[in-house]
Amino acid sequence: MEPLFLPNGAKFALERLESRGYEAYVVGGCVRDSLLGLSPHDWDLTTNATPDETAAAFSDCRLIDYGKKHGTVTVLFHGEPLEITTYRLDGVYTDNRHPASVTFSKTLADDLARRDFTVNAMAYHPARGLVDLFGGANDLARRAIRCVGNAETRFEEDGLRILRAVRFASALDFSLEPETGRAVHARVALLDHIARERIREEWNKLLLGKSPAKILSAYPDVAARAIPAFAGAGRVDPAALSAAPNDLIIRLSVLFHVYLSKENRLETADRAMRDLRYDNAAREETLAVLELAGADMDPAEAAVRRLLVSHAPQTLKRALEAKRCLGIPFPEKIPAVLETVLARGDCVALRDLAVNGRDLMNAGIPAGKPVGAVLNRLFEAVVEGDLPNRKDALLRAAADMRRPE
């Protein structure tokens, strides 16, 4: 195989450890991505140096050692983190999530054997080449996610690996190797023991992968464990999700529209997102897009301005994209009208109005509620297109509004 390109930070860390007499390799996702021709987001290393020995070797660098008891020391190289972990053996898993103990090892083989999937269980050294004890490179070539060792045992150790398996398959557009796929179905209930925040993290990565529709269609039981409201949906036509751009809000909105019945759709989606601990901004935006995607839209400029009064432009654009993915018809003119209204800078918020409360008080409108009432009436008239957003026109209209009928 061709040598892998290592960034300066990884080369520095390898050379520093070896200069102190230790063995070290880059390992895991960075090796996998490099073999796939992708740019790794992170570079992790594994070594026979203990955490204390690793920290001593990099004593002139800024270190983060909150993972030290589990064997990990993070070295900051020009601000970039390099996680360096001691070879280790995991003890018995007692909670379907974490090993009860961790034992440091002196052999790379021990460390690779404890990892989840073969494509993540490869190590590399510029002089010694690729160390692939479990056929990870072959699985990359056949585009398969396969557990290291017995799949059901791996999932029983850590139930989150079930979701990670389908997440990697979606992210890479791979399939699950048959034994691993059968084990996912057999042990899917283990996801019930995983913190909902961790489920959300993997779920988002799955949705933002290359083939979420294919994976969710093949593993509806995993979808139902992540979002229990999906339990009765069975195998859903993946066409709409396949058409969705790589935008989490749009993909969530499309998914909720496809999986949930029209009755109580918004309320059910809201409960699902609260259950998975989504932040308020993501939840509110998803619900807004979901509601607009199922609603009729008027192409008139005034109607578009009314929508912009209560929704950000990005929300409307996402809703139109969701409609397109779902095959929900909408007037062809709406995107162009939206762009025209935005480009022209039409008044869609009180702050855009050409007059303010002080202007109205100077014109004789009493302070307090009267000023607020007139401002709102002027704003509504401008949004509807009944008044131009010009100061002179608005002040004349305000004078008319304060005259008795």
Contents of the next structure:
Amino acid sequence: MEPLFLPNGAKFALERLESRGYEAYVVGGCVRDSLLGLSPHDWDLTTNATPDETAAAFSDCRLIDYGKKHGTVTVLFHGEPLEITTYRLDGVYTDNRHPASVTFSKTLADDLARRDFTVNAMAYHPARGLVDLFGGANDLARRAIRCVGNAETRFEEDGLRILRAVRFASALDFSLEPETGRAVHARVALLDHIARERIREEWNKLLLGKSPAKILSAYPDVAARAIPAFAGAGRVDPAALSAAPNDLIIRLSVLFHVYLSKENRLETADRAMRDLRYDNAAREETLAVLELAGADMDPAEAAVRRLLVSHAPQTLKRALEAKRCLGIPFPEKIPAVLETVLARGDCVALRDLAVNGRDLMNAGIPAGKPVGAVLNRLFEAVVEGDLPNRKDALLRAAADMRRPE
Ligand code: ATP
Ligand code: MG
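With the form predicted on its own already on screen, would you show the form predicted together with adenosine-5'-triphosphate?
Then the entire complex follows, led off by the chain already shown.
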């Protein structure tokens, strides 16, 4: 095997721990991704040093030690977080979620055995090479997600692993090894015990993976546990997802469009997103895109400006993308009209108007309601294209509006 490329932070941390007489490895996702030729987004270390010993070894660095009771100390190396976790041996699981106790261990093998999938259970050290006790490299080559140990037992310990299995398959475009796949179907109801926020995080990663459509067709039961409203959808083909760019809002909108029936689509999507505790911004944006994607669009410049009065340009662009993925026709001129209107900086908000309240008051319009009313009428006329957005023209029109009939 070729040596893996380690960033300076990971090398520094390994050397530092070893210089203090501890054993340490990089582990988990970073090893998996390196072996796949992907660049890891973060580097996790595992060590026989206890959390206090780790903290002491890095006393000259900035530490974030919020995870200390689970054995994790986060060291900031030039702003890059390095998670250093003490070898763990998970205790007995009592509630399908958390081990009743976390025990630290002195052996790497214990730590690897508690990990979820073989491809996530490999450790690496520049001098000692790869430690692969469960056939992770072989499963990477076969593109398979396989539980470490008995799949049903591992899912009973922690139901979230059911969704994680499907999430990693989507993220990497892998398949579930048959035994693990069977256990997912058999134990899918265990997902009901898991906190909705944790479900949401895995669900998002699933949607943003390489092959969400493929995996959702193979595991519709998992989709229906994450989003109960999908349970009634029957056999849905989420193929439209395959055409979607890697954008969570677009992918969620496309999914809601294909899974939910037209009559109560928006309400049901709203409830599903509240249930998974999405933040308001993500929920409102998804609903706006979902609604626009299902609506007719008029390519007239005034109509596009009207849309921009109530929606950000990004929302309209997402809606057009969603329509494209879903095969919902729209006038082909629209993207170009949108670009023109945006490039020209057409007035689509009161603050873009060439006059403001002060200008109108200076022109003799009484403060308060009268100014507000005139301002709104001028704004509407400009958006409609009935007036140019120029100060002289708008002041003249304002004077006309105030003249008694
Ligand atoms: P990603 O690139 O998405 O972050 P990752 O492999 O780093 O992938 P994490 O969720 O960050 O995934 O978890 C880090 C590692 O911790 C995993 O690779 C796995 O070894 C272990 N792990 C995480 N969650 C669980 C779990 N629920 N059960 C067992 N092991 C887990
Ligand atoms: Mg990670």
